[in-house]
Amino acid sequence: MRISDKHQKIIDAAVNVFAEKGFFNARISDIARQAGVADGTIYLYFNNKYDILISLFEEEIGKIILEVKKLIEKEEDPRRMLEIFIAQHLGLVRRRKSLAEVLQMELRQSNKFMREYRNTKFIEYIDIISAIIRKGQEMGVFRPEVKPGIAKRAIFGAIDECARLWILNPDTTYDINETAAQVSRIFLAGLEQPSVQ
């Protein structure tokens, strides 16, 4: 095996032993197990359980966030971007749940990564809402007194909020595409010029 192929092995158990037993809950030893390497061999790639988590999150919103320029790049209009980026932060409950949850519910109740990482995948991953904001916004499809870092915090606040029913309440009776759908036309609403809407 690949050294590549052993650490993306690695991330792949982490993700979800962490979703299911929790990062403070989890060992080393539960990871290698899910892994199908020797307890050693984590280390061979990481420090420890805190450095697998940081690895994790900085690798795993990399991905994400090639994928959503990828697909908003292919789009001209600033509102179909929008309404894309939203889709995707929702759909990846649906489409990676063990991933979802350790993003939305392990890594907030880690006082050491929120004190001491810098932020600065997440930043960019966010950055991609004010970009299409901006580009409305010269484009003179959005209004040109919102604030883009503003509206940037409302969107994703938004969004993670709706997640977050997801992961604690599987159950729910809200369908993904149509919460997706109306959290776009909410903001979208406030975001229009009122010629172009």
The other form holds:
There are 4 protein chains.
Amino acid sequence: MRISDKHQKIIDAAVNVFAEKGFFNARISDIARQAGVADGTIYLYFNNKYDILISLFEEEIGKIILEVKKLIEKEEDPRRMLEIFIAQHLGLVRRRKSLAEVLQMELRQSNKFMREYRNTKFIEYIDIISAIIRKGQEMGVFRPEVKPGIAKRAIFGAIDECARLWILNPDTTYDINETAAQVSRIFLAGLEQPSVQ
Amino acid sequence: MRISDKHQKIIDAAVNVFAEKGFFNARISDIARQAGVADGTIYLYFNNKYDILISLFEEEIGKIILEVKKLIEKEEDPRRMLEIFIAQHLGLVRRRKSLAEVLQMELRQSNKFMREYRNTKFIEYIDIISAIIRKGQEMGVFRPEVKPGIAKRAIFGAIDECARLWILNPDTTYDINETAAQVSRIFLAGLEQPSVQ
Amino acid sequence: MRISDKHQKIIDAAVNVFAEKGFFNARISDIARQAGVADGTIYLYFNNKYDILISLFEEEIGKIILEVKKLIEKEEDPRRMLEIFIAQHLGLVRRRKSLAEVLQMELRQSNKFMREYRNTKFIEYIDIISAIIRKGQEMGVFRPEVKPGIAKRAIFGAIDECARLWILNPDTTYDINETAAQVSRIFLAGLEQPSVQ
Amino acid sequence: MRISDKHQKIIDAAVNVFAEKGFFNARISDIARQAGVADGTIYLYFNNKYDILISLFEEEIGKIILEVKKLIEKEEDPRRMLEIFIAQHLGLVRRRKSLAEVLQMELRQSNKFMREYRNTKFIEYIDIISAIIRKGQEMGVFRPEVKPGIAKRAIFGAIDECARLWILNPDTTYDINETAAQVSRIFLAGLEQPSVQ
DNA sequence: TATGAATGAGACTTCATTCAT
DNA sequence: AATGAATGAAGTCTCATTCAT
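Target state, the form predicted in complex with the DNA; input state, the form predicted on its own:
Every chain and every other molecule in the complex is listed next, the one we just looked at coming first.
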């Protein structure tokens, strides 16, 4: 195992603590306690508090990218691919609520940091969407005038906002599956060639 | 003048400072300096740092709601209304970049706060979208199976994410007008009754 | 009237506020509000917060000295005089509870101040006791070996501590009259010439 | 060692600083400097500034109670016990002047706090006096009509006030031993059964 | 005289980070 | 590698005092 067991324990603890309190209100000692290590131990694995957040983000989103890519590459139909991406992203909220909260929060974190940190993992993630769209356009399934660079943002934003709602009010909101279905339908209708219908 | 001049000066300064540094990295003394008042003066107008953020949000989004409602109520066609809402929201980013940054950041602020603070102004804002959709459905323009409560989130999320991109990389990205046009087209196509076309 | 009406209003307000919150926790604005004047007005009558405390003390204890002296000088018997002094001091607690609290607190205030401020009014007050004792010794009523300078402290301390108890727990404690009677009896027995009995 | 070395160091430093400046004028950094620790270290041992005062009080008065009880329980004669209590209390002033100052100050501290904080240690301390008196009454040495609950306050107040005088003007006042002797004599004469004499 | 908005120095407290063990 | 006690910088907020009106 390249990455120590404790490294992952700390990441997991940080996910929970950041999700509960937010990055700035989270204390290193909270993370340490939840990870079952001493405060100082954290600094053997991470440079500083912000480094935990960045590492967490890169590693966890890396895993998510692998998962969703594996699911998508089995498919042929770009429409189906998009449905899978959307369902997968929203499914993450149910399966790993705290992680979803942190990833979401992080993207909007203090802009000073975001500007400094070129978030390549996140770009890789949403570029899955634009790749799907491009493929659909090549296949003549999606309308050619849609700009994949804009559409990917629109689609990601839409599902992320639905996720945010669900995170804040898990009970009072629409069922996640239904949300995924609705969002998929809207975007598919919005992207498809009229002639295709 | 109901609200003192200094109240607004502090809000304006806070918008700039929060946008630049983020809420947690912003210091009260930064805001005070930029507002041209003493640190203590801020506490004559706001209870605490977080109260500045909340007040800022409520007051500024209140103005935005008024503006966009005024524009929309002149229109008859729900499709046009949606275009206006989208264009208006994205236009805000160009006209008032710092404000847009803060409002965006704020929505994802430390979830602990967000859970406590029922963000009624924000809900009022996105309910403009669902009202438009409902109207379109009544008029037979938009598809009846679309759930306005989900679609409003999707649409808001899409434009907000596009705004975020533009805020972070104003230069390298698509033109705002083009973005608005693309997003409008996707959603209109996604919402419209096939028969209408 | 030599001393303005507002001067007394501020003193009265300060008595209440100091009694309720203590000197350090009391705010000038509290006193101003209770006195029905503006914060700044207080500084037309007093140099600073501590000056209010000193003035309050000197003026109010001055009145108390006058009152008790007037009562005592009607008497011939030093034993009766002592009883009157004790009853009068404890009676103050019932009649003017807040004032009693402040005077008491003040005597033990931050020693830095107490050392700087020679509390002549207070000395004048307890010297009434030593004068009574001396008179009693001259008349052969009180034992000559008692040192008036020590006895005055002991007597004042005893009644002040009883007052303190009553201030803190007005309900659960002995009746004030009974306390006065008991304390008088103890000290009279302690001071009188055995032969006198 | 149950309580860390630093805990006691901070208490000792606080005694000195509170005695010199008073509780409210004392700064945490003063205490830290005098204790030879960092400011933050204080908060590893105490919750807040006021907690230092309370802890100091409880712990130090606890020790004093133990000492005086040990001395008293060797005696049979209640008169002698009272003398010992008085001498011991006044002796404390000479041996531990700063501590005496703080304990005294504390009893009259901002009444808001005193009302909240049921000062059980102090009550335990002065209940030593009432226990002595009750014992003397049972033995027929002290007069039965004296109420121990009042007398304990009177005696404590008397010696505390003498202590206060000595703390403020150590030079110009009576010798502590003489004061103790005088106060003892007054109270013994005041308490004893006439027939006993 | 009177006001009360404004000032700004200063204190308590927190907590990321270090380092001796 | 691991600990966790200790550090000390830094920020929010308070409030006595001032001064233009």
